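One chain follows as structure tokens, the form predicted on its own.
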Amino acid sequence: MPEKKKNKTCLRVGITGGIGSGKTTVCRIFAALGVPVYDADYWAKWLITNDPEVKLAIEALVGPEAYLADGSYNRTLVASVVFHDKDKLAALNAIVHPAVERHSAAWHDRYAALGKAYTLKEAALMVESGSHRHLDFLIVVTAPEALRIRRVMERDHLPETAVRDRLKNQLPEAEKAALADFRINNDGTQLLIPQVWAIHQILTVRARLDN
């Protein structure tokens, strides 16, 4: 029998950064270049509502009131429970993050079968969850903390104290940047498109060399 042909390499690339760093804006540029982008935050919400195993696990953790009568996720109630209990928050993350990893891996495989050079997974807590360990490369978008806080205040119409509370759930930017294979500076002093284009070229060539 003839030797089975090896599948072409399709790199798994992650992109993360602190709140307000501009990850979503950067991902739009990659998407415009034809790169498939997986929005982990969007799919986490989808899985919480639609994946039976995830729903059962959350109900076991929080109680049946975690979901409303129509089956929708009672986000307000769950947040009120887990964000005041670090153990329950960790348990909730231990339910959701692995489910997202499984879903994103299957999503990646579909694009690999289509011959894409690489896919991009966007997640705010990629390093915190440990999911960056499943990737071939990691991109970190950086910007000064004061600028990031101001962006989120303007975007979400939140007071500074609320934004700083969110920051407490994320690792310091320097710790994420230390793990990066590529960094994108989004402090307004450098154009984003040339930075994205340079990374895109490197990843495309790397995928070709691995085949």
Second form
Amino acid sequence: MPEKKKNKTCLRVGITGGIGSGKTTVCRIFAALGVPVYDADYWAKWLITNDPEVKLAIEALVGPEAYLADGSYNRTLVASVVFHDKDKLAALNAIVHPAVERHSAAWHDRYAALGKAYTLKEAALMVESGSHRHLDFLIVVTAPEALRIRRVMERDHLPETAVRDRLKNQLPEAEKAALADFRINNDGTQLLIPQVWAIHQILTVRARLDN
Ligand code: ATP
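Having displayed the form predicted on its own, please output the structure of the form predicted together with ligand ATP.
Okay, now the whole complex, with that chain kicking things off.
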């Protein structure tokens, strides 16, 4: 009797970091190495607009005005409601985060079936949302706050106050870095490509050892 083929290990790797730390820039390098990258912030927005169950749950929470007549998400209205109501914000997160978790798990399984060594999930609020608990490894990209703020101001043409407002939703970088299996230093003193390459080698070998 032929031995039953064991499912190959495909590691779940997450990448996070503070605003403007360079997550997307780093993910582009991983993608260039052939690593599948899941952009959790993009897919959260997609699910809010396209997933019927998520839409129903948000309408039940906020009211039918959460969506405009053309079906598009009324982000401004929903944001204004949850901004003043912590319980509603928690309830909204309890709708969206599990939906992203299910969607990313199905996405990961497709690449696992293709024999990929690992997939990479990028999320700004990965630690804040607790989704890092579903990973095999966590990468944290770090850079000093002043540099991160300057990079985002230049990228998004925003005043400093607007960038600092976004920072308020985020845990301090040190708390995220303490949870990291791998850190990528993006303060401009170290090249990114060699750092990504070193992590890629370790993860590829690790997945092979697990098989
Ligand atoms: P956000 O938290 O807003 O999603 P992010 O962590 O994904 O941001 P990026 O968008 O990758 O960060 O980087 C922020 C800006 O800084 C971008 O304009 C990017 O091109 C620039 N940047 C990132 N890393 C470097 C670097 N090492 N040298 C110069 N510019 C950089």
